Amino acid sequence: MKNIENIRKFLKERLQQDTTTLYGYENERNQVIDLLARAANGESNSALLVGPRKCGKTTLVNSAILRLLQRESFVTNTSIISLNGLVHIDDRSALKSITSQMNLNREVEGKVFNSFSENLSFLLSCLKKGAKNQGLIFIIEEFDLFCAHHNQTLLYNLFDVAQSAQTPICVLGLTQRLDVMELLEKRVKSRFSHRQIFLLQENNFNDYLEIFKKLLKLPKPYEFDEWKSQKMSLEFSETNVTKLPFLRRIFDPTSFNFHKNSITEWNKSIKKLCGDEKMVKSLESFFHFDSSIASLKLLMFQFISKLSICNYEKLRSSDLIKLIERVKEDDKVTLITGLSVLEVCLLIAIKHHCDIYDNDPFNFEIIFTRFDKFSVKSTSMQNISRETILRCFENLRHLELIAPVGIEGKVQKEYQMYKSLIFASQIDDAVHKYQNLPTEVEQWAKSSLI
């Protein structure tokens, strides 16, 4: 049992803390490595790393820096400064963070600066005095949020220093917005190198399945030896204070010890698990739902937690299938299954209207007329007052399943036009999952013919 606890702890820590292992994007990583290495050689540059959320932008940069930290010339000749648009909400807070990360708080203390550029120039001059040819690497996450800062002063000064070659500086921005260049002011854009590196997600389930296996399997003894040699090569980086925040984020597997037989038995169980066809099909459906590695890691963390909750010695495919079904649940579908039968009938009437009239807006009178035709031939939906139906219709609006079109209040509420905020497929799923729904309502949901 103690061995299982150790395995669970290792797998969880690797999923949470390993921010440097990159899957794919080899060409893009090589470009970033080349870009950052030039700062150590005294060359200034700037670039943007563009890709959707959770595609691995931060992991790619961390992986590139980890490679470079094994070069002594890079460690001694560069300082890494990290900024984040979600944390540094204005240029003043960003400048304080830069000062702190450059360890220049004492030099700045008590001084008064007339402008942002004067403050930044002073910091760079202090850096020159301390170390000749010391390169600066600025990693700016959520780059698009810095574009909203007043006059884009920080970006202007950083790009200006990079262009004028006053100090070796590399500015690397990370963003998910494809239109980020349009957010830059003309004076900022003119000083930017216009180099953009795009991360396009590769949708390949076979590679996705291999990553799933790799994250669940325990490393073999020779892999532990490789990690130990890497750790030794990084020891000299610890003397550079600016690298310490980054080094603390590196996952250290060498603190774990596993018996050779335990590794073999566990890896055999994972191989058997991945041979389950139902589990593979379920994982494939999750891949089509969300193909990012970040989401896969989050799913696997919950899966591995079953080892402690249920006291299992092995992972079970049925648990993963249930987890995937729960994650894929549509909130709107769950909401609809909790509505009254009358409200579900109104949604079915809205669905048929949108199918027939190609998603044209509708009002209460249109939906009431369609529902009334059904209720005449229905045995379970007769003798319902118009006021009750109107209240149910308004409830759909309060639940944001429908939304008004145009300005409200200019017409009577029965004639206010609305549009549907849910898809026909969501209504069909809800009808299928709704417990004890009258058979005639289910049949009406399948066909608009009454």
Ligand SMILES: Nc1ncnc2c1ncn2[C@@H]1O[C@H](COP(=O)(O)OP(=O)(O)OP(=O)(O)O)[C@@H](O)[C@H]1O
Contents of the next structure:
Amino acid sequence: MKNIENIRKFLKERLQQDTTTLYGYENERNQVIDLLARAANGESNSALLVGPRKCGKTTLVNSAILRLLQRESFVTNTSIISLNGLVHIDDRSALKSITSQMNLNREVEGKVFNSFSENLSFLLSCLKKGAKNQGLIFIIEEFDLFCAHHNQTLLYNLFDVAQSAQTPICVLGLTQRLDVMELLEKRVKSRFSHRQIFLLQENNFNDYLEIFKKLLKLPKPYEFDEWKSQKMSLEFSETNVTKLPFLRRIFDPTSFNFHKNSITEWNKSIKKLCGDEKMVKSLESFFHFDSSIASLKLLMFQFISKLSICNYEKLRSSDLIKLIERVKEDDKVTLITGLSVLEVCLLIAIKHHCDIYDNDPFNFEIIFTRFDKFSVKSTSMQNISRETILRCFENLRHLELIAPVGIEGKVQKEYQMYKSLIFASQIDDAVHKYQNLPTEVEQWAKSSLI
Amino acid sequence: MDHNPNVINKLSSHISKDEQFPNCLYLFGHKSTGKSVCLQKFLKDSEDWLCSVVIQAAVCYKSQILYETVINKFFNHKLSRDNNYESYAKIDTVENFLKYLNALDPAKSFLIAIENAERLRDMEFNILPILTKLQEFTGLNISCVLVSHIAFSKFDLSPMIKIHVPDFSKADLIAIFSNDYESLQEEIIADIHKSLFNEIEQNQQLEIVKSLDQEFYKNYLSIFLNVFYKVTRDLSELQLLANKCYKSYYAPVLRREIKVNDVTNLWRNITKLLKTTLNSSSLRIQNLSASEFDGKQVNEDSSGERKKNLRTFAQTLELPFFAKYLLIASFLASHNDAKFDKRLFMKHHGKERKRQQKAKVSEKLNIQFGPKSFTIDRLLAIFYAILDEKVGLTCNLLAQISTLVDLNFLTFSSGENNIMEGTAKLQSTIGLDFAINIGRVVGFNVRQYLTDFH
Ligand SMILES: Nc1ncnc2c1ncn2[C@@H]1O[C@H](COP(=O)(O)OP(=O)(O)OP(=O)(O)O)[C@@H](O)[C@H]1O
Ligand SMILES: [Mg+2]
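Form predicted alone already given; the form predicted together with this ligand follows:
Starting with the chain above, the whole complex follows.
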């Protein structure tokens, strides 16, 4: 394989598959490591990891577990069970999954349980019998979704066991709902440790830029060696710990072979790239637009995809600047600039209506009347049949730029009331960007007076 | 149809052989911009290293269909007589779906494309979030392409890579439509052979057809687009119309009335037709075939053309005299407040209070808010009031009301079966312009009786 292809493959793979390298959140990660490690010592506990979407909750937990898996005492003394609110949509399916993750399918076969808690304590007792002092760790992704399950039975039972310390279990919930405590029922809440770990850290641009560089550079040879030793310690643990989803596809840079020179050369080119002030400015503007690492990774994936195999062997700052401009674009504006002039005219009529009547709902007749006043005085938009205009109006609805209010189908479609789902500024923006819009339309967009 | 090489390049630079895929892609653009064509082409080109499946979200009325279609395809399981048209496995939960995905060969790469992905929003809440995180759930090199025509923000999903499929410019459209040139030529020749002209005339026409070259067709397209492009940019719609109207463009050339290279007259001849087509009816339900226009004298090009069409329709509408009055009465009943009936229709209704001229009135009219329903009693009351003659035949009038319902000028809003009891409620479906024109036919000024215009 050609060198550059290899680099591209490596960079993409690291972006997508490295789910265990965490940037920042040192404290929070240590808290989680501490919490989980205690489970190995037979302590029970519970905690919630709370942070907005894609802020790195899963990555943090993965990275903590990866660290712990290198300790032999942890590996031999704990089992990890992972549940996900998107997958386990009720407590029955969660319990089934717990059973099979604990390899107890055979033990429960043919057994009848009177209650959920009876079933759960049977599972736990099996565990006791088996190993020495097995600590059980529950990692619960999308924790808030379990709050919607009937009576919150699973949560109640898990917290109850954790609190009464019958069997050592640790419950770690991950959620994007900052108000998650309000979702817990009283009896569940009272059994919860009330330990919440928040991931709300703001990045600053310097750290952000460092991450950007790091994700573009190739690791130095000694870093490859580090990975190698880590990999070996994992192979040893694989036999003991339940197969966690993220362990199935752990990023393995050791499968890549780079020549020492090509690493230096590539890293030099990245250094040069990041010295381009215009590019850094542009990246900073993107940072202010969206400072999350998840979005940075998306941007970089697209950037690396431009590393074209036959044409150019380096990443170009101009490509990144263009890309950033594109990513920042507003989809709705983009879609409007692809509409016909007539459809744009209807949006302008809607804009004026919303402006004059303080966002009152409107129907086709109202918009048609307004458009018609413009159209008879115009030179380019005359003589279009009402049906055609109605069709264009319905297309706006189809595009979800406007949405019906009230019950639909009660009145003829011309009279169905709608509300606008776009801002006047978005229409103005689109009018500005629209290619070859007749001047009279442009003027009408600026002022409702005709 | 043409596909956009840019879009295909973008797809293939993100989903490429031997490389890790992004979790998810959002492919969006207006209808008939070629989203699916690009996708199909890309999938075809990469079929020897990529296992892919295209799902029509519109077909998945339950999630089981989605899951099973994907799994069947990925396990290369074809429904046939031999397996009794049964799926690879019964999969009705996400959990099961993931279980089967996890059983796939991790050395391969997979792609799930969802057409009309916006429909998935109406299915179980967990389907979309899971499709965007399949790598996290399965550990496979798998990606999902969501294809849709709406803005991404309409999905409640965290950011993903977006690929926009742009709309066609006029030049793009001309280039694409020109591909039809050869087949259109053949059609013209076939038409001439089928025509009733004698052989000499046919041969002469065939000779002329040879002179209708690509340029001639492109010229036509450019004139055509000048009229229609501002109304719609939908390629399939424009193509249909362009092909339909072409006949009227070349017909006078075949008849030797206009020379092939007489651009001005060709333009003049076709522009009128195009404009009439534009305002005669809705574009899609265009049922006036071009041949109907062909050779006919097209109406004067005046600004009131739309209204004129309506007027002719109103004038030629064959309805009994009373039915026309009923039609007007129903319109008034639908668009006036009942409380004003008295004042408008009673000959001696006492002094009218001078109302304050409401500032809003000129902008917001009753008629803009649609017809309200009315009882038959009220309809008849208005009918008798606006008709100067005395008629007593209520029974006959009721029959005419049902005729108007059959003709769709009136609809029942409730109590369809209780006409005689008087609990039935009706609505008028005609528009103001039409009502005014009917009024004109019978000599009745509709505007005078609308509260909107007082
Ligand atoms: N602090 C971070 N360090 C490293 N990577 C991060 C960090 N924050 C986010 N990411 C990246 O962002 C993406 C999303 O991260 P992750 O899945 O951990 O977030 P999450 O909070 O679990 O998301 P969700 O709300 O979907 O569960 C991943 O690609 C991850 O690598
Ligand atoms: Mg997560």
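Whichever C-alpha set is largest while still superposing within 1.5 Å between the two forms counts as the rigid core. Not measured: the values here are computed from a predicted model. Numbering follows the first chain given and starts at 1.
Relative to the superposed core, Ile389 undergoes a Cα shift of 2 Å or more between the two forms. Once both forms are fitted on their rigid core, the CA atom of Tyr357 lies 2 Å or more apart between the two forms. Two rigid parts account for the change between the two forms, and C-alpha superpositions put the rotation of the smaller relative to the larger at 24 degrees.
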